[in-house]
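Take a look at this single chain in structure tokens; it is the form predicted alone.
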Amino acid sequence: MLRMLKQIIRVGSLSETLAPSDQVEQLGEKLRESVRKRFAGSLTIRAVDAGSCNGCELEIHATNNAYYDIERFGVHFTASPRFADMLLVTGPVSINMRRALEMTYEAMPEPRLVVAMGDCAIDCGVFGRDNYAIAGAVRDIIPVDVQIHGCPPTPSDIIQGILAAVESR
């Protein structure tokens, strides 16, 4: 609790500046082309909140808003891991979510991509590894292909991370 309060005081109130629309378009076209080559035109993502503060989830939703609209580039979200090509995990893995995350990973068809999104998913962030309720970072539980840094990462960072994961295969 004190660690979070110190970070809030240190960082202050921030407002995200939007990426220029031409930059979003260029990034999106790269993503569309990579998805077309590697996934026959459509990439399906299963997002899992393994114990986050929901900041990353808000940014995931922002990738679907009218400005970024990631679906126009061939990226779709699904509720079923059986249809997913990529697993997008946010937050440190809580003890209660550990088995659920493992089962979600196991239910995905091969080849599967895993992206750890946000500082908490990468190294437990403000929650810390020594927390009694945390099982560890995502890479401690399942294999991770790409990490997206940020607390929380911007929608542009998320799109770049998804592109990096797609191009890694």
The other form holds:
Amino acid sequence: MLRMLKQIIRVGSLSETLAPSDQVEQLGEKLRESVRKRFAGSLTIRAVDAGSCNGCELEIHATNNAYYDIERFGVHFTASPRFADMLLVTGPVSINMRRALEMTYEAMPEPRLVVAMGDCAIDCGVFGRDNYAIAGAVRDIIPVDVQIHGCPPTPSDIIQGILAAVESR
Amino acid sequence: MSYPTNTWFAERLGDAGIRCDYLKGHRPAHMPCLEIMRLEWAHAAAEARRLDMRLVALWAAEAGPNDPGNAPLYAYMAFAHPEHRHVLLRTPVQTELPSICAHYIAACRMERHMQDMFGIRITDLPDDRPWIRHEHWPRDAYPLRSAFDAQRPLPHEDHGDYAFVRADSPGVYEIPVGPVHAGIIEPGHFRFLAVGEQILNMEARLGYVHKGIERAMQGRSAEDGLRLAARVSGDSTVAHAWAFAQAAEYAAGIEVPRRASFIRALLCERERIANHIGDIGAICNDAAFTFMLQQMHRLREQMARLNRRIFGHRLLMDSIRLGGVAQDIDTAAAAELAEQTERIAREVEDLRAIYADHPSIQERVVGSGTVSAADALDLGLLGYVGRASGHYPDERIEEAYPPYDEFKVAIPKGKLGDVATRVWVRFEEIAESSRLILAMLRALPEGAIHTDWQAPPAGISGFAAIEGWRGEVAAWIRLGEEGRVDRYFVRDPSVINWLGLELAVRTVPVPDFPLNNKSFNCSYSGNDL
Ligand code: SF4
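We have the form predicted alone; now please give the form predicted together with the partner chain.
So here's everything in the complex, that chain up top.
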């Protein structure tokens, strides 16, 4: 126990301010102040891999590490879509995941913010649209509010994309 | 590098009365492809089993540009022997092929994959349910047949549900999990049969992230194909890219400069360390030991940052190119890599002492999810999963591709096969990979970091086996006109290791499943292709 405490003290606090991002692209209508108020400084996200290579997931994990610490922005990941404010979708939507993605989206309460994260989620990426196994990009399946470019996007871009989505409605 | 032709298995087949011919358009010679008659297919597999060979993979391909044209399809299988390396067998197929499951149980899902993709009927298949082909696929869609229109998404049809293994007993209940899992992980479905807290059976239903990679590869230039191969499983991008590149380079008869092979290995060992670090943290987190998750993720982040600075990508994607690597390392970068490697190895050892000394985590991992040595051998479990259960295939040693022909790799030899041993193997591998990286940096040869890519004539195939962090990645590639990819097949180690997980969790209570799952950490994307 003492060793753990020593280690924690030795490492100290690592959280950094985020570098500016040019990878975030807002779709849909602009800022509705009420949304910001509705979330009361706290946002709950359900992440869905709709066909990713797992590279994007690794970077979502990284948003939780001590350097980026996404929780300091009031952002939490949840297991249930029932109380999720936002859907964070990665990967091209595979035909075998399409139904599960739609069901997750339908299970969410309004206003159902959706962030499409990564080049695959935006335009099917390296896997291509002309592919029997790909139903389409996320936008082809469910409405999307914000897109975050990158293969995969960096943790800092992901956090900024998420924050942008909160401001996009 | 040129090796003599590997004749060992052909001779053994000859002893057993099985006639085989060396396929001319296949390389390298030390991993030859032998053509046999279809009637001898199962017999040859039986011989391989008798000779203690490991089943590497099973796949099919349409006839290539140089094939005689009397069969529309060929089935392939690859075996490996610890001392006699890899060998491929192939046989022409009209419509049917006998199953080899009686000799290698791990063949089953690969045979189901062949049925799904080509419509080849595998006879005597003990489990002939569709695998990657989910229930909503049209009945007559066989995506790897050239007649199939692969340009449009498959239409959705309704053909009922997957026939999961069921239990009739009233005390047994089912827990369906997925495809969308609770955490931030890849999707797949697990069906548990449980009595009280105890798991009786766990069945994985995968294929959810099937992205048509094999078909999407066809017709791409090799350079473009490499970008796709690097995304078969994003956490193993170096291993998959290396396997693709090496198979293509073998086919083309291209030798990679020594400096490039050193840098490839350095990238691959860094990938191994980073993933083990991340997984150890995640395993501990599944037992509510968050301290370790945070500490490990801190180290992982430091590696990602240095990766980006030196190699241009946090996860090392696209750092390998055909004929070599994309990025050289100068003296300053080499010094930074060495410094970080040493420091992280040291920090991991300190954290390991805390982990070993922490009863609440030890109680959860020791004795949980055991796979016996006999089962590991039977399934042919790979990587750290095999190494925890007395089965030690490692291509860095057996295949000893450059630069591992210059370095002796020490692999941890576990026996107990539980979560604790899988974690132990990972700690040991972090230490060993760190040692290797430092040794490689010290011995880094001067010279070019790539050589020009020159495609071989159409119809030549190549095969490579690379020891990625999860275990052996086996890739087979056949190049067509203008150097375009004609057919690519890859077997991620997860295809085999998923079977180990199903076996391991038959002895654990439901709440310990996540812990076990993480200790295997099989790839979904690499499995589903
Ligand atoms: S964007 Fe890149 S990292 Fe993300 S899923 Fe697609 S290929 Fe993988």
